[in-house]
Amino acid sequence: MFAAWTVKHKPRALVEVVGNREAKEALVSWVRSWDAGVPKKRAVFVYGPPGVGKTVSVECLARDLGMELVEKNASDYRTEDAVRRFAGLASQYGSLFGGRRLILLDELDGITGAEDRGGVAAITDIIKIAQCPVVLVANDVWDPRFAVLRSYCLVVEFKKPPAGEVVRHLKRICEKEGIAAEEEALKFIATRSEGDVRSAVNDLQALAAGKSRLTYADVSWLAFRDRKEVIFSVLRLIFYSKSCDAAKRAVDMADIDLDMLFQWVYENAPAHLKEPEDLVRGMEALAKADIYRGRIARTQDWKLTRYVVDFMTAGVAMARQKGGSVGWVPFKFPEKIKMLSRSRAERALEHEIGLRIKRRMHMSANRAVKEVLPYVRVIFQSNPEWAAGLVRWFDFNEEMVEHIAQGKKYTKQIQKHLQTE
């Protein structure tokens, strides 16, 4: 049974939350100030980018201090009446067993749209008379509609944690999951997450699926994935939309070309269309999309693109007729994208090898790769002493030696000769 690592390895104590030490200390200090009576600021407004630990910090804080946490998504309580029914009553009474209570209204950004009918004003009124700590969480505290509300709150900013702290968190997860991960691989994931810890953990789970060892080669192709619009969200729209229009809008979200999006949908279809009949319909839609892709390539008639979009989005979404929810199933990165990434890197390395052979043997780099490199490889795998001599003569670096030898066993033998001579 699949379990999202963001849930499985969710911090249970405030000390386990990645980064933002000062922000966490400010939260603890503010909650403890209630021990001396109701403070001037009865609410704290926590803000910052997604995935940096805002909500989980409040949850851990309540757990650390033994408080009853009353947590709701504010976007579910847009109207004045709804807010007062929930937050108004909760903020006036203690817990059932006489303990302390902490109110958390998450995703406050969700009640600032056109559907908000007095929700923000009601929260402001409730904070003025709250008899227990109230925490508000949003991405943007400086939204003009929060101006009055903000004046009644202690504002605490959560920032993106440094990549080093994210790496340490990923290491802990790998240890618990029994995965031997290279430092460079985890650094790459952490850097690409741009401070979004939740995104980094999701990436780690997707990349390490089915592996006991995670190398830099396993993750380096991740650079091909666009981070401006999360591709996983795009895929969810395509596979689980209830209408054709909603599925087709996914293409506007994905800032990647249609060919790459096609690969994402094609390789993930079997995992998300579980019923055989649904999968047949989905693959038929993708087959038709692929036919139009071929016609576009042959004729350069780009007007046919709309048919590609229709079949690969709406066609796939409407294929789900028998199967309901399949639970949490991870999206996997297309093998073709990984293959293209790796082959590109290999071609670049072999071209550099060809250039070094060229300097010594006075031939083109392409000819060196085709005609000389195969013989060099045979020598590397059969005679480490001769291989060491060729390494010095051609001035191959360590990466080139490992690529030519095609195995750590031969590489170590060659390096041993290089060190002894």
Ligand SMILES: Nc1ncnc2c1ncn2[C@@H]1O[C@H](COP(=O)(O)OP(=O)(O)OP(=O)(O)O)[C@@H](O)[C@H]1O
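Quick caveat, the model's predicted, so the values are computed rather than measured. Positions refer to the first chain, counted from 1. If you superpose the two forms and keep the largest set of C-alpha atoms that fall within 1.5 Å, you have the rigid core. What changes on going to the form predicted in complex with this ligand:
Once the rigid core is overlaid between these two forms, residue 206 does not reach a Cα shift of 2 Å, moving by less than that.
Comparing the forms between these two forms on their rigid core, the Cα displacement of residue 395 reaches 2 Å or more. After superposition on the rigid core, the Cα atom of residue 175 is displaced by less than 2 Å between these two forms.
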The other form holds:
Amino acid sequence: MFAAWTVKHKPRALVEVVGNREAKEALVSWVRSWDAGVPKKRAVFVYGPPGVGKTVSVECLARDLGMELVEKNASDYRTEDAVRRFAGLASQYGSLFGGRRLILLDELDGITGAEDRGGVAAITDIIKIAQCPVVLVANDVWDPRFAVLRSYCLVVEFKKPPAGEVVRHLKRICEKEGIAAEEEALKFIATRSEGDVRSAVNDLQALAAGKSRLTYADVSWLAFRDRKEVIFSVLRLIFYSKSCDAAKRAVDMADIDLDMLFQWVYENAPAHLKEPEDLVRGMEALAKADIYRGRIARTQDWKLTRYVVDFMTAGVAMARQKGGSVGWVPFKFPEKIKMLSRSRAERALEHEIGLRIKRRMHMSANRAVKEVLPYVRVIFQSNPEWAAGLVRWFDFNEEMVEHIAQGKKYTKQIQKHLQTE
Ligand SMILES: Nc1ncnc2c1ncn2[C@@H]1O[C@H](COP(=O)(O)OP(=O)(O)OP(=O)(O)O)[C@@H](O)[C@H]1O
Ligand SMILES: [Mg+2]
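Form predicted in complex with this ligand structure, per the form predicted alone context:
Full assembly next; the chain just shown is listed first.
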């Protein structure tokens, strides 16, 4: 069954809510102050950007202090009836069974338009005389509509938690889900979410659900997600322009690293130049571009860049002489760039695996990784019994097995076979 991780791993206590220590403390001490009688400010106005933990903090607050939480979406407070009910609830501190009550009016921004003025005014009137703590939540406390209401409230700001705090939360989730995640990968997700914890958790679930490992390589492509569209339109121009000029202009337009663009063009060429003769011409143009790239690297003569650009854009565009358009073929992410973004730790682990293979097969560790590992992986993912045999023969450790199998399901099956024999 699908369960959103924002719900499944929602904090159950205030200590689990990351960031915003001061705000949390302010909430706790204000609610505690009710024990000594009704305080001057009978309501708290919590505000801050989306997804930073406003709602969940109030829920945890009530749970931590053993209070009964009455949670309402403020936009329901448009009707007179609802307001009257609210007034009734707020008129007593204790609930029916002796517990204390905390009222949460969430998403106050939901009350819009002139007709709803009454709504905010009615809420204000109730706050003035409330006999139990009321928490109001909105994104923007400085909205003029709230001016009067605000003056009766203790204002508490929730801020975007720093990336390190978000990482802490993501780590906790990974532990519970049994995912070994690289610190770098989590940092990347956290930084990208810019303090919106909800979206960070959603990203994590999208990227890591069902995996046993989460590496930097698994997430780093996200950096290109936003730019992918740009690269795709450049590639479309390069492969399908009828004129040299348009193809060349594509590069200026894009402001992408030339080496990276080269890789994109090179790896996508076979899928987009279907006629063999066209492909030969395209590859020849790329080969020439590559010769100039090499020359630039050796001589630092950047003037030659012009030729690199000409060959890899106009040269490729003009390669299509026989074949027409190939219909819609998606551009694929270059393997080489994926490989380069792989983390150092992962490369080190692969090298270790290569060394184990080398011992048995008398070949270099590098060749072992390139030529043997892919086949081992296929076996790992299709025949756990054979895989277990290989694990013993090569003497792979647990971490290696996990890395090769690339999936919890496979790892578990192999481990089962290892244990039974
Ligand atoms: N500071 C946090 N610590 C841990 N989890 C968080 C935090 N902030 C948000 N979350 C996660 O994101 C979900 C949504 O958070 P919450 O509903 O509290 O956001 P909000 O600040 O009320 O946002 P909105 O303004 O959109 O209502 C939570 O259920 C929780 O899973
Ligand atoms: Mg909320």
